[in-house]
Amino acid sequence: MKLSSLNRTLLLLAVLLAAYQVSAGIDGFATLPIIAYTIAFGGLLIAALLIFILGIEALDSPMVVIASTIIPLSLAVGLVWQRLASARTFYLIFAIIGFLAVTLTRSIQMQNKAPVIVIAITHGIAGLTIFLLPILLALQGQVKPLFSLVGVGGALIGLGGLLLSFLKIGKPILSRGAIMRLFPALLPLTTALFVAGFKFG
């Protein structure tokens, strides 16, 4: 499917905010939510950069599974770490198994449902992590009202996982044709909100 000069336009953005974040956006936090979401937005970034380059059939790509759970996870541990000190660990150990899971069951060729459920509660748990941890603080008046929108952003980005993933293992929730239509414009306005409420949360 060939992109359009908006669709390229808007890749190109996300481009640009994804870097800026990455060189600037996370100044002044603590080691490991820098080492997190450097690798969140450098995900986003180089997922913006394939299908700019290479065209929206860069979806296909055999990892684009797991480029698709290491962005959230790596979002998901980073506001975890600065933002809920009682849970690092434990969602450290969970983003790191999580991963694992994803990778090795995609790396097997297995006829059960076991991809499936992985992928579901992998992406199930650091969407609902991305979604919810941003809003709740907002509400407890912990940070700026506007950094909820890192929320609204986790949620579309935790989506956007989701339907690649089961689009990858086969089991679409819509057709591939809607998803690769959907993506150029959904990676700049979920990496716009991310940078927004993490400037001015």
The other form holds:
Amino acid sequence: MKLSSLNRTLLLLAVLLAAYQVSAGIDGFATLPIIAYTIAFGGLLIAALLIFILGIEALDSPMVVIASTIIPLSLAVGLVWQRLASARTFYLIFAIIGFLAVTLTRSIQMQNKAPVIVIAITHGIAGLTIFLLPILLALQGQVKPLFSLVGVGGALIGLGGLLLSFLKIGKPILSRGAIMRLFPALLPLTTALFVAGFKFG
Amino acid sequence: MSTQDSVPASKFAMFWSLTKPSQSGLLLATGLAGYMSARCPIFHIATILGLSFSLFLAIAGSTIMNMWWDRDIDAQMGRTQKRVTCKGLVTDKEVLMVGVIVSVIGIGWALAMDWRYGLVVFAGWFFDVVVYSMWLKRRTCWSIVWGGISGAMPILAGRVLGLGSIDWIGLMLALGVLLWIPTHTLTFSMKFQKDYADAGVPTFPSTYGLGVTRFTIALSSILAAAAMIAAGVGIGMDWGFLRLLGVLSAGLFMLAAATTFSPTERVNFGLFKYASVYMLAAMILVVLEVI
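Next up, the form predicted in complex with its partner chain in place of the form predicted alone?
The complete assembly is shown below, putting the previous chain first.
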């Protein structure tokens, strides 16, 4: 599927926004959040750049499941480490185990439902964390209201990740064509919400 | 517009196409980035203009000379047989004359600005035209190393102009470009393998096979990224920019791995394009760091 000029522009925007966030948007944070956000926004940057260069068919790569897992997981780890000190260690262990489990179930041929369950649990927890934590913190007044934009972005990327992951494991929620049409717009919108949330929140 | 009026314009367009404007522009960008990396007074407009014009003319001159020398093999390859040198739209004598004149102006200008800078610019021209094209290109697939060294000279030249000497950072920047060039040239030699075989030009794929070529591309991409990061650290690049360079390098690494372990034409060409974006981004980061 050929990318339209509009989609190319949107993807370029996503690349630039993610580049800004990696290079300037996370300065002053502690070491682990910097690493986690660098992985998350770096993943978004590379994903957008590869779709820009290779076309939407880049989403057909087997690496997509791994990438669509590592982005929300690392973002969630960064958020929890910064904002939910009591759950830091537990969440870091969950993220590492979740990532390894997704990688393992994708690397070995499995006929049972293990890959689906692993992806659903990992994405579900990471997605809910990114969605709920910023919104709850904003409602409690611990952060500025605009930080909740990170939560909105989290909902979108969680949705995108789930759509892609289930498509890749042969249980599509939406048709392949619909997902392919959706993605070039979803990436910059999500990235813009994250960047705005971190900048103004 | 009369026909007489349009002739010089079209002639200019023909010779302009012989300079490979995109490639020359990218090499010029590396030269400017090399100059700015020295953190010298970069807004000295006369020096910036002098650097830009002298370097572009030297690069363009060497490219025209290459086109003149390789016109016979270009005519045999599908990818290049539409060049004006092959279609007879310009004479061999014209191409040679323009190539020599542009080269002499570019190198002469560079020497007049600073003899050390001029010497590096001349070295780049010499390695490209004499060593790479005239001597080795038709003899060995390893000629690309010399083509790579030539391509690495603009960034070194820029830094030498800004610094007044050759230092390890300049060499590391040059190494980054040198190791990036195989990603470019070897991908081309795989994509147009038949063309090169028809013209009798030895390439990595025809000499060592596709597997070795892909591995070489992957290895050189990774080493190029390592060299650029080392140069970035040496320049004193801001941590944010280093993080970004690291992220872009990780993308290069992943594509290199994909090229090696599950190669497809799409992935190979993706790496080729990504490597160009990577190098341009690295140059922009060097410039932004100084500004």
